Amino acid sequence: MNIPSGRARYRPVIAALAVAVLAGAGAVAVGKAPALAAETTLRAAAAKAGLFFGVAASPGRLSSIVSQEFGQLTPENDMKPDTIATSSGGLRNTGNADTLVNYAQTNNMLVRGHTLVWHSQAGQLQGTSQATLNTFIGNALTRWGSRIAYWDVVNEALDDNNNGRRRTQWPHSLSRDANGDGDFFDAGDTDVIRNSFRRAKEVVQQNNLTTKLCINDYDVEGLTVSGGARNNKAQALYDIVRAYTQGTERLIDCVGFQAHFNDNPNSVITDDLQANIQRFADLGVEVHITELDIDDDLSNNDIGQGQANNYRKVVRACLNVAGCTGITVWGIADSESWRSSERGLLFTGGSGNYQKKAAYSAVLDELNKGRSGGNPSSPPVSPSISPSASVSPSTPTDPSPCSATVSLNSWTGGFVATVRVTAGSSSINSWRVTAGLPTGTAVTNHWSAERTGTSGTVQFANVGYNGPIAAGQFTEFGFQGTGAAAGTTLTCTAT
């Protein structure tokens, strides 16, 4: 965690454009079985809803209340490079971070590792090769083995400023282009980011650990940023992962998305969240939000229900996305977080005597719903259509085997399309969208289905987890573009 002091704080401005278009049959209403009862606890609610809710805390924050309401730890500083390292990779000082492991597993809590590669708070790191990094991987996965289910390998690997390139102040001095060849991907060139996630998983393997692998970062929540513009350090990251799970040598588990949110543009809540959830979950690894807090900046200075509908969204967004595993929050109450002026937590108080704020009651809410938003007790569906986004069915005469309508988020040059395909009154097995771009539109990426053609008449196909459709239910995926998709048609065919 921690987003570097010169992050300026800005005022943000919100522009989406929604549009829907459809070719088939509407959406057939289903009925729902009657709600189970609901939780009353955070931890118990996302366990019920197949997720775990988790939190940041130190030895000194470790009340009844951690353990009630959490199901998942994160030490906040304790494992920490500049806390936990010694100048040849060596371990010290391990004794707080020794009391959170034997917490957590005392309470049946997953714990998160954090962190072992990271530009800050390096301390003895600083300015270490390669190889020290490497010794020092291993003394910490070995050390608490499998009792961290965890790791962040790698954080905040991504430069600030939506610039999309990654930092020049790592702790170590490595070229990441060894042979000068310009190709940072040679097996002879160094590359912290893989040389590390290499020594991790050797760990990992050789000690037969379950712990999983993980890249953290900032700013990299949303497919845009404020005013619709692509969000170019998710895009590297999404880049970074895909190298590094796609090949013969897969060796990232895990995501994580920090959600810091705040009044920085990089850094509001957007409505494509949901969808860069899902196309990192497609790559098929797991997607956590790891370090949840919002400025009461975001709902104009209200940490009531504003901010509580804030927290709605983020947690819908992963709810809705069968690869979103865990949430956790960066702290208890406010008071105690290193952004205590923001009012970002889900409690009030502190030492032990904490209220709940509505953000709190939204969140349980929301949990309790379930992956499917509704009953807890239904089976996942996939992400519904953002809030303002508008869907307008035709009614055509005839039945049809399946649907398709779009949802967009426009800007100057660009946008994200988001299509829900419903099956009609029988079960499908699969489909494919015919989509008619306008002139000028191109496809430049897409989640969630295979694709055939980047502009005019463009085909999407299932993929092998979303083919299958029950009557009246669907499945959603995405894809981005260059020019202006207002006037897109869509035709789906059952194969």
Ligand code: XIL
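Predicted, not measured: the structure shown is a model, and the values here were computed from it. For clarity, a rigid core is taken as the largest C-alpha set superposing within 1.5 Å between two forms. Residue numbers count along the first chain shown, from 1. First, how it differs from the form predicted together with the named molecule.
- Comparing the forms between the two forms on their rigid core, the Cα displacement of residue 63 stays under 2 Å.
- A movement of the C-alpha atom of residue 447 reaching 2 angstroms or beyond is seen between the two forms when the two forms are aligned on their rigid core.
- Residue 432 shows a C-alpha shift of 2 Å or greater between the two forms [criterion: core-superposed Cα displacement of 2 Å].
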Contents of the next structure:
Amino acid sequence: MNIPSGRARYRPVIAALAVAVLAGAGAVAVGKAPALAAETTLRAAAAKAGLFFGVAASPGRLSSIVSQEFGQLTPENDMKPDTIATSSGGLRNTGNADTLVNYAQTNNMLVRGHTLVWHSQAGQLQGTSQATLNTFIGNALTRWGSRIAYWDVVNEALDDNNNGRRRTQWPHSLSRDANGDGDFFDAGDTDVIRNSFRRAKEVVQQNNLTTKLCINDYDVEGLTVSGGARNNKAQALYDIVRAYTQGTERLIDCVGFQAHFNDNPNSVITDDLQANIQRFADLGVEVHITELDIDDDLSNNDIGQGQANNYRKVVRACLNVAGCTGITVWGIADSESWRSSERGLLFTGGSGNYQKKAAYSAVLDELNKGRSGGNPSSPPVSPSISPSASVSPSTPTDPSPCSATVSLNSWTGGFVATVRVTAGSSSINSWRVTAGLPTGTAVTNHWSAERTGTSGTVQFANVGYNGPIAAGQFTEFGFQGTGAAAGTTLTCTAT
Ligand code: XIL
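Alt. form predicted together with the named molecule, vs. the form predicted alone above:
Now the full complex is given, and it begins with the chain already shown.
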């Protein structure tokens, strides 16, 4: 797994955030037990748990609550191309964006730039070429430099209705699938996602920026959608992130789940949210909840405890994955939200005069429990990957065509397993991994493999794209389960 590089990459930003917040709030000494030192703002509680808690805003919303409660700021509209881009990829009208970046810097808040390449709110860039997009990417990245911790380089690349495909309209019309195999990852393909991240990475490297480069989308939050069908949009996003992090190029640093939860079957909060966050984190990228709001319809029009419990679930899922390093709500108060009728945020009121909702208290409480779910003896956690154990090396046949090892992220009653299949001294065309699970353990979900069985002996076989592995190279698949997976045995066979 590529955990070490991912961990190394996100540690500095969070460390800086924690220092900034502790200094700003004059708050609690590191190491105190949460029960004695419950923080009273979202910002401080999150920083103590080793993540940021942020908000989307515009200059007109910068009341004192913003810097008190939030450690991160996303311009809700003021960095979108329709506001700041010229038709040739230059910058214009950056005043509001500057105001927000300056405010964040003054108040030791992280900034997420939002967003560079998007089919919507594209303004004068609408329909333009990759070359002009690249010009804009360079101008925007260098305009604010490392003052922006995270940039959404590509937003909403994937189509709706759980069809697992990319959008076809501009800018995705710039992509070409040369061999018609349905993906855009082959040498002959043109991919606007890859090309935009390549340009962004080049600018980051040439200018020694610390800015991290993110891909962001909605309806990608769960492994499944309402009713239990696979979330094909999430899978498509996973395939993109894997393609551009596991090969020779590491183009993507972070993944944003917008998390605009509502009663659309593809937009509900499923129990496998945490497992989905986990599998992205296992690719070595940071995962963020970037635009959180929770429609009160999701709790039968209950903006009290029902909505509060939904917020709890989302915050807990992030806290339980070390690589989930930030949560951002999409506005302060319901009345000021882009979807005010859904009453999906943490405050009522408006215009700087805000009242906390039950959802606010639930989020604060959950953040105060920390990464471990509230073990009072655990120190504040700066992000680190939860213990991951390699169990049971494979039992290769002779000559060994392939081997399989598993890394586990476990919690009480459940786990996510990432299995690495490595080809031996010859290339292979297809593989099959037989897993012997301990008694009482069952598989509830899997990805990047076909599965037969749920408990006892469970077989995993390659899917179309990950069967061929060159000599000495590897691929990974994963599964989620209930029970404990330590003691699982693995056998790999191949053709
Ligand atoms: C929304 C803003 O909140 C609105 O004010 C604006 O009118 C439309 O855009 N996904 C995104 C955000 O990535 O940029 C969108 O923000 C919400 C959906």
